[in-house]
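Only one chain comes next, encoded as structure tokens, the form predicted on its own.
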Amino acid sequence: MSDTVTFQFEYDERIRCAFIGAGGHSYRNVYPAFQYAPVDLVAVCDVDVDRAATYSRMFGAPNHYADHHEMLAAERPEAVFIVTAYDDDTGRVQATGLAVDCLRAGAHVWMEKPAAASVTEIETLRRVSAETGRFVVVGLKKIFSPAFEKVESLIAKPEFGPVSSVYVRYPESLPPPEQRNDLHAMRGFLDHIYHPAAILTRLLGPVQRFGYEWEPQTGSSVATMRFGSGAIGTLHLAGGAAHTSPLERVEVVGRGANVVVDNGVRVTYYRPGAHREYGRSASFLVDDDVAPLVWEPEFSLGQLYNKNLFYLGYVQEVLHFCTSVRSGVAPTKGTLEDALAIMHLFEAYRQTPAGATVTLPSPRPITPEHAPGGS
């Protein structure tokens, strides 16, 4: 996004919205957000009516409704973003099929993630967005943080050359294998695995190759994995980490150079070209045109940079799909395609035993053959 923010009264057109959800995760982050994004929200939605009442009044929209299905067809919003939680009965994701709805009554959505708790599902909703012609953004906030998006640019750099590795380390536990059937035993896993996976599957494109060791005290896992470029990965989910601790790490390594991310905010790219001579360097330190550059937020001033919605990519992510729906130019991140990678990878976790290595599968493109009423 640009260095220069418009904000939400700036715009000269908006995008008719509606909301599902009243809940405190979208309280603190995504309604916020609306404020630096062409949003005109006209409606909210939520199963208790009261909140949806009071988060109509808080945040501007003149309607509230108890019915998403009411909502849809009186409001007839552009599009719909949808921040719900699990179904108490079966643990599945609320969001999959109140998405489909939307869809289904011509508008666009965007998602919190997880989308979906099944690739099964995740393809359902492929094909009712290719069906209804009708965007999907998933809320992966990572990948449109200012400090992934800095990486991402520079491993790009013919300098930088093709990445070889990457580490991302994360704190999560994986269940023991006889819960990993429950979706309920799953939830904290599935609603986690999004973060560090989609920054892996942004980097690197889809894992090709998966297997892991598991520790059952804190349920850690060390996972290895190979892309389609050759490069090769491990996702170490640090079930015994304090909470205190910095909560991610993520290094990238290229040909003679490397890029490290640490708690998601100081971004570290050490450069090539830097050579000392092993047993006579007097000197640690290196030319300038060739020393490491770091970058950090500073944290004194009340600018848009160092609020929580901007370094966390909630921001962001809003703008890339109010984007796609003002110019009808389908999105390019935060895609069923990068949820879909998501969802096998979580399968994995589900289904292959610790030790083992197994092959993924790869996205199959939709075609009209592949749509429903297709052959």
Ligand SMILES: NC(=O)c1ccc[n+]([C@@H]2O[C@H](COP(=O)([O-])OP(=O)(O)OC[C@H]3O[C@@H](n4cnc5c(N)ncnc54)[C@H](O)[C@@H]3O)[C@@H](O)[C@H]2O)c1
Second form
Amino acid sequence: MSDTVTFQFEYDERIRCAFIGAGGHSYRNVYPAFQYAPVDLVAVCDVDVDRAATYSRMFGAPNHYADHHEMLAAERPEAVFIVTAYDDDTGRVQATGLAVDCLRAGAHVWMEKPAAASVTEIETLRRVSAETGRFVVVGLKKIFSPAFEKVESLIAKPEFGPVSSVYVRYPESLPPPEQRNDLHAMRGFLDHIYHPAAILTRLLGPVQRFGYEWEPQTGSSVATMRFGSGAIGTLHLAGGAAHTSPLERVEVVGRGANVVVDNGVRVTYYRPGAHREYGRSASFLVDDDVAPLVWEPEFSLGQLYNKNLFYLGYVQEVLHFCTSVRSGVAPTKGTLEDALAIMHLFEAYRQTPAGATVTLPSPRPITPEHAPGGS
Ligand SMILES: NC(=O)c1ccc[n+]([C@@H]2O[C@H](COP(=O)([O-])OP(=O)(O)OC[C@H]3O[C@@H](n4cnc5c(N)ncnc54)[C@H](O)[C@@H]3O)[C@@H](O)[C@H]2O)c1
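What would you give as the form predicted in complex with the ligand, now that the form predicted on its own is on the page?
Every component of the complex follows; first up is the chain already shown.
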């Protein structure tokens, strides 16, 4: 994303968009992101039609609906945003089937995570996206956040060397083994695993080898992983952490260099090249050109970067989708392949007993000529 933000009304052309879902998260974080994207919101749909009416008034859409089929037929949107929740009967993700309907109606889809509750469902979305030639972007906000994008650019520098290991901490509880077949019991885990798993798989690709230990009182777990590059990683799901604690810590280690992100906004880059003789160094300070670099926001100015819409990556994930729709070039982040890698990890947690080690299936490639944006 460019550092300078264009406001919605400054775009010469905007994308004809509809929205399914008028709930809590979308009110806080997705509709407001449209202020900074080329979105022309033409309709809002929610099964609770009063909420659909309220949101359409608040966010400037001329029409509202209680039924998405009716909306798709009447409005013929170029793109649809879907932010719904979970089916009370089955525990499945409501957005999965809605996304299929939108793709079949000829619309590109931006959908909030989780995109689905199984690998099979993600494969269905991939197939329908390929058949219809329409894009899907999944709202993996973490990998769009400025701090994480900085990590990606730092570890790509030759001086960093190949990534050797990575650590991600995130508070999450894994239910007991006998409940893991029940999607209702797994709802919290499914809802949150997308965040830390998006970071890991974006940095290192799909997990190849996986195992974990589990603590039954809090449901916390510590996993070890090996990736295709040979790099290794650990996911510390810190169930039992205090609600007042920052949620996340990410550390990526290269060769003689490492980068740490604390609390999603504080980035420290420990650059390579400093040397202090052991037992003889009187100062911990090193030369300026090899000293650690630290970035963190000031929280005083009325700058866009001080909005959670920006530092959590919401505007950026919406803009990435809009750029794909306008250019016809397939998205490269928040893709269904990213979601697939996450779902393989989710299923591994469901199916693998603590203490065991398993090899995860490699994601099947989709035929290039059938992929959206392919020739
Ligand atoms: N990325 C993030 O930071 C983040 C944060 C919170 C929630 N979320 C995700 O956002 C999603 C929504 O969470 P929420 O707390 O806003 O839920 P919510 O229950 O408040 O909102 C969901 C809305 O979808 C509507 N809906 C359901 N099925 C529908 C259908 N078939 N047609 C039209 N409308 C339908 C419901 O009536 C409801 O108004 C979840 O997937 C959650 O994981 C993401």
